[in-house]
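There is one chain below, alone, in structure tokens, taken in the form predicted on its own.
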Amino acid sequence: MAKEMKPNEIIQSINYTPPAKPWMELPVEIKPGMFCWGAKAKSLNILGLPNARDWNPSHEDWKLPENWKDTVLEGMADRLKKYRSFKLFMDICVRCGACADKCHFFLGSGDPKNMPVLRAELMRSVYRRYFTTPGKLLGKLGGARDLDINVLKEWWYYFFQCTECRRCSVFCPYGIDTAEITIMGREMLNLLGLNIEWIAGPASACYMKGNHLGLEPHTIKSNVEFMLDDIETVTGIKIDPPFNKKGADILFVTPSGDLFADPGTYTCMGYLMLFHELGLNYTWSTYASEGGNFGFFTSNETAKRLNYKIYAEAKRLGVKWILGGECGHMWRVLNQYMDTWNGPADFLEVPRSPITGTVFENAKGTKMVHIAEFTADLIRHGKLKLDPSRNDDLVVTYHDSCNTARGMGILEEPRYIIRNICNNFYEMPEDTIREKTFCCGSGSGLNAGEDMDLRMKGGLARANAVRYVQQRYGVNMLANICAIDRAALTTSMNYWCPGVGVTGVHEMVANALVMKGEKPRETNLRGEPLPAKGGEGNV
């Protein structure tokens, strides 16, 4: 473990000053708290990852098959006939340099190889090597280099100092999609079983469990109803909600954060009260019980079978139509990649709100709704009765997650929301938010302890941000739409912006919510008082 740095050392440590040798010259260096633990034997081989073993990426010797090289320019032939957008990225850059002060490791670090356009060059560079006439002929004046086991070690570093965020093809004037790179180079890493644990851990525990967490069914229960204690002690009202319910209208799949730990257990506890206040006729499930998907940062065929157990859960239990949580990756999988891989779902219904009568168009071919699209139409029609002063000690903005923003479009809504129950809410710098959005820093399977430097570097940009705010508007908490930002954030605020809390939208929804039967409201979820005692506001 490395002594983590302060954040003045974080901020004296950035030089931007191009290094004096080429790029090509200059040796990885995998540096402590820069990089995850290597995946375990027992996750790999739950994953049918080959080269199942225990290894340290710090130690000289990587325990890597004799044929290594050959089984990794296999594997990148055998991607680029199969994903034309992957041969195209390979030859389209013209490094013009648009993307590279738009990622946040390399805003946060200095460190070159961390542009998007030189992390990409890493993998070109062996393309056009292996791939291309001019690279075979002319090497190092064709931008080609061999793959030995020092290029393969800074691949393994770099792709994993890639949040696939996907800033940084907002900009590129070609449209390429530095994500797909690095998603295509730790594919071709998990030839080898060069993975992080903190990505096949999960993936295996969903595979075993179907959750990241490895909850079993008794324990996701169990875990609820201390929530719907805390409801009860709040509120005065006893909530009892299904599980695994055949024929419900919907089944309601969030990610198993919310499960476990804060801040999103506030978030869950939103879900439930709202749910219970609308009288939605709803299935939790404890076997699909998680909406994130690990596999995606993992592999495209990893991603898919994770997604699926969703769907296989929803035809089992024979629900109409899924409404899913505050999740980041589990959207973008579900909104650019479902009706690839396991769509269209048939078997089930187009989304129909049972209380606005709202029909989701945008959901004809996944069935699956944002939570953020139907709780926000539930406010436009008037169904929800509102007090936005129970959270008058909050001054909020909002960050957009990149899978959700970037990956999906959902930018108003949440907005939309927030201003219905909340009275002091103010933006950050246009060039922060919505599309141009920057990353939590922590995403793609790096939001682990030991990799803590990496992470802070990385959400320098947003933190900078919100530190912004905080000082022109006094904000105190950070409102998202993600789990996984919702436990990055929570550290990068304490690091960067102390007295910036974290918050999930649907926390600050069930505060201001005016439940039918409640008692006087005396504090919020986090059993803070409130600003002052609500009851009669309508939104």
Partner chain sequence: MSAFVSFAAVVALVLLAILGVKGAGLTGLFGVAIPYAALAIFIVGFLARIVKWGRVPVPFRIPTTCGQQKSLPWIKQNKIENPSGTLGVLARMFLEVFFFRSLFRNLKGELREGPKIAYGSDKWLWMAGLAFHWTFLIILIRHLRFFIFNVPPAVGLVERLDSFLQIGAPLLYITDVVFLAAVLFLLIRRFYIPQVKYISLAADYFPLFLILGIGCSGVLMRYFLKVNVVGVKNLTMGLATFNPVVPQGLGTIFYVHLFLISVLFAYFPFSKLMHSGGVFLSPTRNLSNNSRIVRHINPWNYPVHVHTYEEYENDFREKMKAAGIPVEKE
Contents of the next structure:
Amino acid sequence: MAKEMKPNEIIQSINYTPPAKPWMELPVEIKPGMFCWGAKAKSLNILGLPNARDWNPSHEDWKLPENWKDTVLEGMADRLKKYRSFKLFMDICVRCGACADKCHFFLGSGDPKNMPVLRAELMRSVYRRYFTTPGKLLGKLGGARDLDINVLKEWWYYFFQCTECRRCSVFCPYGIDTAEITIMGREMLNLLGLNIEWIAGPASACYMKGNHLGLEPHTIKSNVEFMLDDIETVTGIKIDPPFNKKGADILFVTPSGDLFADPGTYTCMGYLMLFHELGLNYTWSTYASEGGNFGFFTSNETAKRLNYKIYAEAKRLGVKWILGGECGHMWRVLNQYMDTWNGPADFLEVPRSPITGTVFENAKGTKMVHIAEFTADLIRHGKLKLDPSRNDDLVVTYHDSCNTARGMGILEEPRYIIRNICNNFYEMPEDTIREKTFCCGSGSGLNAGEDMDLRMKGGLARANAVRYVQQRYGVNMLANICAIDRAALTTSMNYWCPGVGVTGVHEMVANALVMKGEKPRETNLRGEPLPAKGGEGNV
Amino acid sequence: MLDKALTGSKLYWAWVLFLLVLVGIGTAAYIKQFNYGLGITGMSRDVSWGFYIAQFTFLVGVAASAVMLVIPYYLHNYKTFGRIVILGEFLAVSAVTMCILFIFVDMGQPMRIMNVVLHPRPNSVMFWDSLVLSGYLALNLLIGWANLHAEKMGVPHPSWTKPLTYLSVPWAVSIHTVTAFLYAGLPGRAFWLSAVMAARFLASAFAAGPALLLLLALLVRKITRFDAGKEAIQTLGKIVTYAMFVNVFLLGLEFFTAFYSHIPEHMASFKYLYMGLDGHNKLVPLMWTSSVLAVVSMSMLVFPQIRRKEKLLAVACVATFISLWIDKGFGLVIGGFIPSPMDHVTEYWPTGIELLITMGVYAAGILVLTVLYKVAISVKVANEYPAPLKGAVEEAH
Amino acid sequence: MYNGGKIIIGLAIFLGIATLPFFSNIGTAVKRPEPSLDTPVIKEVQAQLGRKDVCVEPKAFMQANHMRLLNEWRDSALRQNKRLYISSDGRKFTISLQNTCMHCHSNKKEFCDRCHNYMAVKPYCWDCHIAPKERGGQS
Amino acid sequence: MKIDRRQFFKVAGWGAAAGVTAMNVVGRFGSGGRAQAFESMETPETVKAKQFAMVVDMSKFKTKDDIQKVIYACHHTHNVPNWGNPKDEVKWIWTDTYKHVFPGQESPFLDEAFKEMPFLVMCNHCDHPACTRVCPTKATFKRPDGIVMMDYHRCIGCRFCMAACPFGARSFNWRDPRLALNMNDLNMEYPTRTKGVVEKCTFCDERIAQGKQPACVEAAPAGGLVFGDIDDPNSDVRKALARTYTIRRKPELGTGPNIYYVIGGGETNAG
Amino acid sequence: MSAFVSFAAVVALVLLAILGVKGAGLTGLFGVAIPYAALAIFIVGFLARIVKWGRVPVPFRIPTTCGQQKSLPWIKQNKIENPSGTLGVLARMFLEVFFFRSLFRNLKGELREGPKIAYGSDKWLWMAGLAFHWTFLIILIRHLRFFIFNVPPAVGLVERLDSFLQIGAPLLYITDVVFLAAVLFLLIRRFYIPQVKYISLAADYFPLFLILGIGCSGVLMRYFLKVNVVGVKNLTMGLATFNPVVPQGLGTIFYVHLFLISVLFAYFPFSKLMHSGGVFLSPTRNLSNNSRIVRHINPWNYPVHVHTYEEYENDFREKMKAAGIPVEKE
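Form predicted on its own already given; the form predicted in complex with the partner chain follows:
First the chain shown before, then all remaining chains and molecules of the complex.
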């Protein structure tokens, strides 16, 4: 792995003025620290994806099949017939440039090919050459170019430098969504086995074992039991959560990241405590133990295959409806794709909160409710006893995940919860939150270790906004509702604005939650002492 | 930043809608005037300028008053005004907008308005007035917007606004001086033919403008989270006090010159305004109202104890404003035409249509002010109170 | 087609707008207006000069430029007090819309209005200038 | 052929330079066919002067009718509307009493008949007119022959000139003047005005160009109105001024009015 | 380079029209045949392009949500930016098409000392875009007077308002000035803003130069060079009534103007200008975010290989039993 860049090195390297040389003549340079390892043969084989072999992107030879060009072009032709978005977005861009400085990778790297428009042009240029008359006739003058190995490498390099966050799409006058183009680009690359291991590995694990981390059923249970011990230490309450329980009302699905590593595990403890306090008749599943979907970063088909388990498990267990935990791309998939892929979920009931009686009309098709919706409803109805002062040591700001913001629109629910569970809440600058929120820099399967430079560059924009509120209001905690965020932002905060921690909203909920029969709490879930009661908060 | 004006509470939208309705009514009235001719107003061959030009004259003063914030803040580094200097600048933008609209509705041939640019006569004061007014509009909009934009970005004010700000100081003086010259340079109009005209204009402007600004600052504090600050308001109060006294002093000079010299044509208009002439006295009650209010305001303002009580200060400012509005937005212009150069007395009173159009222009100006203030205050408040912004949750209820 | 209904409605609207001119003229008899030169004065001048094209400037020029000529005329007469126009063929004319132009073209309706109506142009000349009295009263 | 296109292409100020250049390059592509010279000159019969002036001798007007004739001649010639009310009133020449024509100069002991005597008043065509000074568009301007001219095409109706004129000589078209004109009794050789412009006496500039005297002068009794070049010592005006004592309206304002009034009627030996 | 080629292409088109009309006298070709052909290409091409897009399915609901979703009843939904019904979508599309809603949001990111990325609103593109498109529309409407015999009063009203300011004769249209200024701005920003310059293709410069050429030739024709406008309408009415006539002596500038317009029309369906039709079809804007409420069908949905629970339990049955997790088959 390459020597990581220091923050000031990154800052100094940023230059938004493009080079003199036209981009088509600028050969791609696969820079260490800016890419992830290639997908291993093993992973691709498990998923049954083509051209499975071990390869190294930094080597000259990518071990491609003879007819790789035809494969790509056929793949493109196929997708142009299947996705109106793809076809349309190839055709109607006017290159106004409004998207250029909206991309966190461009803001953090200055690489002109990270401007969304240019990222799309990487593919459009090939599209024009092979699929449009002017492109065929005019060639380079018509913005067209041949598909050769360098172009292919450029695609790979830059389509795995896009986190599919859709921020550019918010500003585009025609709604051109570079994520759609990246998704198509990655599909075509996958036809040649050109995935990255950080995606292919988790996807294959998820396929076989039910979750990205490859946690086997007993491991899931024992991981949860560790958390239960911790919960008991903090609250004195012993919780016994059900697994694969038939006849439960609700199936709970959350990203497996919450089961595995800090600070996600604290969020997971939050779920456990909340459900226990409510006396909810629910169940975990070890089979559908993954809300997230790295298949989505591979291909539509793979995503569908991974997503299958959720409805299948709900059917098997005979639950009434499904509750989903805090996760970003998980919710993009659940909101926009799941029902189309694997629906209809007619064996489930329209979700109804057993506690408040609220019917979640907005989920009457998929029968799947976001936990922020669920908890907000509880708080609204006064069903939770909360002591926000337990979070008084926190000065909180909230990060909207790209997917829940721009692929769903869940903006107010988490804020409503936060306002009820803590006393010090500050918003980041308005151009960096809600639908204009910045990606953590590591989404869409890019949160590996080897592409740290890329991730830190991509995380600059988000971290910079956090730093602003950190310096101004002493913000020390970044709340979010995304497992990738919890992992990626922890790194990014340490790098760009040390002193800011990362938390899931439900960790804070659990800390504020006054449970029946609990012992006086002395520490929060992380084992840190609670702020002195009645003392002046550091407002 | 403009998007800030597109989101707001129900009250905000109701207010905007209300103003739009008034603008609509004013526009309809204007179309009627456009088709009928200016004969639909109360103006006549003898009183050939009326309410429109009088309002224009008054509002130039309001616009010029922004300089009373700019000078202390930028020239004397008086930081207290840092928070409200933008309110002054945007008030100027709104006032100049109204000025331009009032001139427009007063034109007999509005479609030829560009002739002023296409066939300029540089020795016409009106040509200069159009130049300085549009320049002042551009200056304030540019400076105000750019600095606000920088504040929103959280970066220092762009350096190019600095020289423009300095330029805006003499420019503000010039708009009112030039407007005074519209009147002060006319032979045969003894009432206006006075060397202190420009000085009087400025003095009244620096009383009326800051008085309005002070009231606006209080209003803004009441309905938004933006507080101009006690000290800023007190300083404004002081400015109003000084300016009002200077203004009345200058008016006194006019009286002395006219009546001690006892030259008939110099006395005539004063007589008409305050006592009536040849049995014509339509404006007398108004002028005395103005005088009484002037006395009331001065006797309140002069005592710091009263001034320090914001409610009383507000009352004094209302009195100041109304007094000066009558004096300049009515008496000064109409008075100059009565008696006519041939010593006839033709009285003037605005007609319904004229008042509706005036209302429409004011509504348009207030709309501009509302939008600009909404943007400015949203930016300032967002900068100062990033804590739990009212979300959609509260709004739904 | 997918979402065919909506797309076809959209396309129909597009087609309607794009071909609007073709439809809007159905049933109207379109003829190029022929401004009439049939006035006694013009006849007389034509006879005198022994040619058809007798206006202050050649017909082709006047067709394209009369409005500009009038604009120049008014400035010349009113602002410079130059009221005598010397045409390109050396003839002299008093500069006056009302007294020179309309003296010959005493048939405003058959002359000016024909083209102006055809082109949907409403010049504001007649706000002030008095049109000649013709059959059918005032214009 | 003389090419003087500058005159033609003086359009609108904007883009003039670019326009002219472009036109010189592609000038032949218009359908005018040929480049056209614009040439105009003064009419040879134009009455010339350095400063026109008029002497008004009210003593020559014996009857009211004499005065009415003058007013009618002017107003009819110029299609001046008769509104019949002071609010919309438009007038180029009219009468008023001594007190109003010469305000400040009346004495309490003035002869009753004199007090009531009408004086014809009109634009004074001043040497230093306040109205032209203030006009922002040059719609009113002083011609080289001294006439204070009105260009109705250019007037924007701001009425600054009305405020500036110390003689009340200017009228504004508060409404469409044609509503107050007998459309069957118009002077077909003179335009009307449109609403929203200012108008006034122009010393019959259109008649001067034809070598004629102003309409009022023609209609007045002999010697009642004398018109001519005040710069020319041999002109009728100068002769009339030499003959008798005359006064002007408000000379103290320095505008230099060029209408002279014979007061008292009798000839005196001035000096 | 691509800018120069585009410029040269437009110049060549102008020269072509001049040579064709003035040199070769091909007025019939340039006055009738080419315009008809261009219009035919435009209409057929436009329809074909839309149909081509229309034939591609929209497998998934992928609206870009720019506001609060429909959620609990007490949370205020942003019905326009995150519509859950047709009305909201219509409103969203209306704002997008007529007021360029998305571009209105435009920001400019700057890297400052600190380091600090500062965001400022940047509405110039939005303003110029609005000015350009709206004036273009008004100009098109105005031109209807050449194509409709009895000019509708609405067109007359638009024209009167547009020429409200009495400048020159014929009267200056305000939109002409704004239009040219906007086109120039859009062109200049392509040269001036480094990023935009970097991404610009010939396909970006060419239409701008072409439209500028159309604007300039129109302005030259109306205000400076002058043509016999009655003759022009004679020709255009001939076109509109399928009764083509080619009047004599129309002036080459007219043919230049008409030819450039024809080129624009013919070029339109093959170019990025199709964004005008495409924006209506954009799936990130014209779909409601109701995919959790209503099932959306993917027409080409096909069965895929899955890893069933059965297979899963087979893999882990013993471990599950040992951990006390219930299993289907003991």
